[in-house]
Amino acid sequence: MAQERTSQITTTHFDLRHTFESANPLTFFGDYNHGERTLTYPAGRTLVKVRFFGDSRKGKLIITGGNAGLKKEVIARLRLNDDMEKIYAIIATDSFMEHAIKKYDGMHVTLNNPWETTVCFIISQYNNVKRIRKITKSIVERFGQDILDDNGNVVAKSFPTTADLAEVTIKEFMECGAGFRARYLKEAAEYCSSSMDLDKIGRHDYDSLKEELMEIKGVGDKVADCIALMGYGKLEAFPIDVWVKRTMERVYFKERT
């Protein structure tokens, strides 16, 4: 049995576990292992597999069946060029900060797919973590092309591509549990594979990248800077929910609204 290719990257100010919980689009499709500190996740028809050894401070991640490839997306997704230490010493403003970037040194925002983290974000409406992993799941695990080992085994199952959800009827985004947001995946994977080129947009900036999005059926503000954040790396997106919205306000407002 051939061995498998290997290949390695050294991190600093980097965590594998705060990264996959901190609630991006791979919290949602992608698995992670406590245990043995593996992430695996499907990069396209390419399934990535990733094991974190070492620290936040100072670690390494190595890539199974790695190649130039497949390690240039797993820095761009799990943004490992970021320069953590001027980043921390930018955010550092106060005892709150300061105490949040102790505990959760190493926590990255990850840089995916535009159409994945649309996807995932329309789930996350009114809904919870766990749920949210669970919808995007069951519709990765149905409407998703095969992934195929070396010796043509399924070892997983594809992003759904626009097209591939396009084709998808309501009653079968709904049999997944996406309730309500059913209609507006089956529209907004309608509309992004019809009438919207989600990389082209990307070129824009900030403001005019948001007002596209929000043409998207059930994309509204705080969708849209998950979307520009984490689908095309637009640092200056905010999003606001409701737990960040009351951190805030108890943490620097004073309970004011």
The other form holds:
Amino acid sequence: MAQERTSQITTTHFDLRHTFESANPLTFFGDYNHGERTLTYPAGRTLVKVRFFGDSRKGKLIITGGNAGLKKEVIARLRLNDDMEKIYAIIATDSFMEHAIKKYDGMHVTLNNPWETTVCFIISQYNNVKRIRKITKSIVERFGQDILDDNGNVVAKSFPTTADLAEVTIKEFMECGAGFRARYLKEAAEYCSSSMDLDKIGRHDYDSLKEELMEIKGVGDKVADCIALMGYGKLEAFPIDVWVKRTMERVYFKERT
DNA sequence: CCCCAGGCACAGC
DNA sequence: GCTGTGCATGGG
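Alongside the form predicted alone that was just displayed, please also present the structure of the form predicted in complex with the DNA.
Now the full complex is given, and it begins with the chain already shown.
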């Protein structure tokens, strides 16, 4: 029966928009609605909806969904317990960083399911954000399992498991727009569903974890860092994509600000 | 028409 | 080890 749970979390130095217009995997299959200030995403067999009130200085999240442990899940996933003031103090190394911190106050690194993260970042290689989103959504839509509301209507799809995707053919991944990454997805799903334990390797330290991740075809240095950081919460990881590289070169090796 | 996008595997040194 | 190259696809 319909007993929708609602919980509340108060926040400081958190901003939903900055977080979800940034670089985390949830961006690729969750739905962020800027007008309504809501984020909707599948978590297990339920659909989570998060609504943000206030601003990065003083905010509030209202969470709705059918699951009892949801509040804890959201706090973990959005890393709401991160000590942002301490982090800002550490990374405020120059005026460029100070400006960035001010401008994007409340942008959080998120903590995601390792497999979801792996899929998203395999798709991300040599690709643009719009297409990454399109491909990811298409795969979830097509191969995820139904998430039902109380009346039995399909409201969303869950993120497909390793076993789900191991059954998918390269041709089907191509039909989702994956292009040359189709065979990486196929091999990753087969490998991760049979020869590798994504939960278990989470207990390894950063170096060893990264080494394990790079055994997956289609996962190289940068994607492994993304998975380590956003799939496992290894804060030592520092993924350098073309934008980070470009910015660092511009700011620290040419102009100087 | 060309170029590029949240890199990667692979070949050839 | 290091460097160069092809890669599916869509948008600018």
